[in-house]
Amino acid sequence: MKRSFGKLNDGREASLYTITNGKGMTVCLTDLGATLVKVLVPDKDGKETDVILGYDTAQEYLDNGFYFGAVIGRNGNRIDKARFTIDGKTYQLAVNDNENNLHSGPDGFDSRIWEVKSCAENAVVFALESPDGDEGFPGNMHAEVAYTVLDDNTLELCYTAESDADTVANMTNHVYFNLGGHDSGSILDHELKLATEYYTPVIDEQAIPTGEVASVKGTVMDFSAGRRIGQDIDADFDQLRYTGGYDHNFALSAKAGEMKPMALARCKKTGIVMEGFTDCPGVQFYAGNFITPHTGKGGAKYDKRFGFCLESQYYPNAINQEGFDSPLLKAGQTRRSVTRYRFSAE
């Protein structure tokens, strides 16, 4: 189903779309960064639950500035001073995170009206261009990312790329999640187990990873057995303090392109359970720590920590650094990647 999600403020027109699996899972799209809207699922009393952060117009996500659902590209996350070197040649992006550059720039995928190449009643595909020199970005990119409903109340997210000239292809997605549902306060007290007992140190308050895979044993930093999201969260370590908590790359394992178990998040409130699975070597944890108050999907207050993100993608730098797999993508090949959210009740 479509319908009209406004009027951008340079004219522009997006649309939301709705895709179900019919046995209680609903999920809303709009075409403006490929963006999730809502993901509406049973919490234990079968009560319709819409468990992520969002607004109810298309202006307003680029109003907010925090990429609420939104697909990021060509490259998650953040590359060390702006800039890389892909056949002895250097590409200047631009500087919007300190030093680096973070999700891209100033405007990615996620600001951009993507085409809606084929929607169906459980799927909806989304497509853009991205042109040489987007961005900074060498080589014409074609990317897609598809949305499916899955009849397990699983969302199914999978993206391809291709390029005509060797580029940086890593997207991910933005979407912030609240298992007691998107109006309902903090997140601190949801469980969180990754499947991971490693991660990636940063240097300092810029968040660019050291190199190392470190062991998260013996640290706040270990969530392998699970544990509340705001247990320690504001505890004395070097890590939290300089990303003022939670913020940090997770190691599943040293290659892409295996299917395997990356997340498990719990609201006991709710009784919703999220499964998370992937074929990215990293995921993202970021506990929403610089949300800053404002007014969300239908007059709810949205603040610090009000929503968690699990970010599929290839270590932050990973374009820089050689101990880490590579996103680059030569021209002529496909890149392909997967990425479920499974939901449940208990």
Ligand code: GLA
Contents of the next structure:
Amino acid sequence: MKRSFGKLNDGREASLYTITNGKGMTVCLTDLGATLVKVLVPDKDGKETDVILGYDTAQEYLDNGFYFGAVIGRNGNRIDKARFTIDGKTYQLAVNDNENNLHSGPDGFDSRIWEVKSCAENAVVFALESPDGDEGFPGNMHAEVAYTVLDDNTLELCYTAESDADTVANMTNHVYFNLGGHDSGSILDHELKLATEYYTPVIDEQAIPTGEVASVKGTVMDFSAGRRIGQDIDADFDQLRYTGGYDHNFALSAKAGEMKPMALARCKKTGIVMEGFTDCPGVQFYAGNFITPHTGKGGAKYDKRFGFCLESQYYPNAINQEGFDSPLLKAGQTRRSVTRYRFSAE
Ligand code: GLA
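Alternate state requested, the form predicted in complex with the ligand (shown: the form predicted alone):
Up next: the whole complex, starting with the chain shown before.
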């Protein structure tokens, strides 16, 4: 189903697409940023609950710089000094986060109107042509993101990228979850389990990894057995001080490719449980520390830590960090990556 999602201030028109599995899960998406607008799932009493933060109109997505629900491209997360070198040539990106590049720059994939390649009852496929030099990245890139609502209340995101020159390909989705409902306030009482005992510590406030893959054991970063997000988020621990709360890459595997569990989150109040799976090497667990007070869907009040993200990705700054699996995409090859979020209630 397609309807208007409003006109942007620059005159572009955005549309809203609704897909469903006919079994209780409905998802709304806009072609602006191939963005998730609503994810409706049943709670423990069967009540339909919208578990992601968002807005009622497309322009609000551009006005608020939080990347709610958006596809990030060509590269999710940070690139040190906003520079990288491929085949002996150095490329300079926008410096938009301290001295670094974050989420590709001010005109990333999140602010484009994507073409809708196909739209079925339970799936929509968005496509984007990103020209050579786009945001500073080399090569003409064809990118696609397919969203499918599977029968078991799983939302599947399948990314593909191809380029005619060697480049960086590391798309993710920046959706903010609140399993109590998007309008239910803080996520600090959610329980989160991350399917790993390793993370990539950062050097300082600029949040660039040191290059080390460190154990979480015995620290407040340990979500391997489950932990309330709020339990230690303000602990006197360097890594948390640098980033103002959880905002770290957790290392799931050394290399991209194999599908595996990523995370499990649950909210007691609604009983909603979300399990994440991905074939990416890492996942950025971001606790929404930078959300400022403002109004979202249906007049809901959003504020700091009212949503959390699990952004599947290559490790931050991997294009510059020897020892991290590289997001380099060779000319003529296809990068395909899958992330799934499965919902249930208990
Ligand atoms: C990512 C980063 C955070 C923050 C958000 C956007 O998750 O890791 O530091 O920049 O994006 O607000």
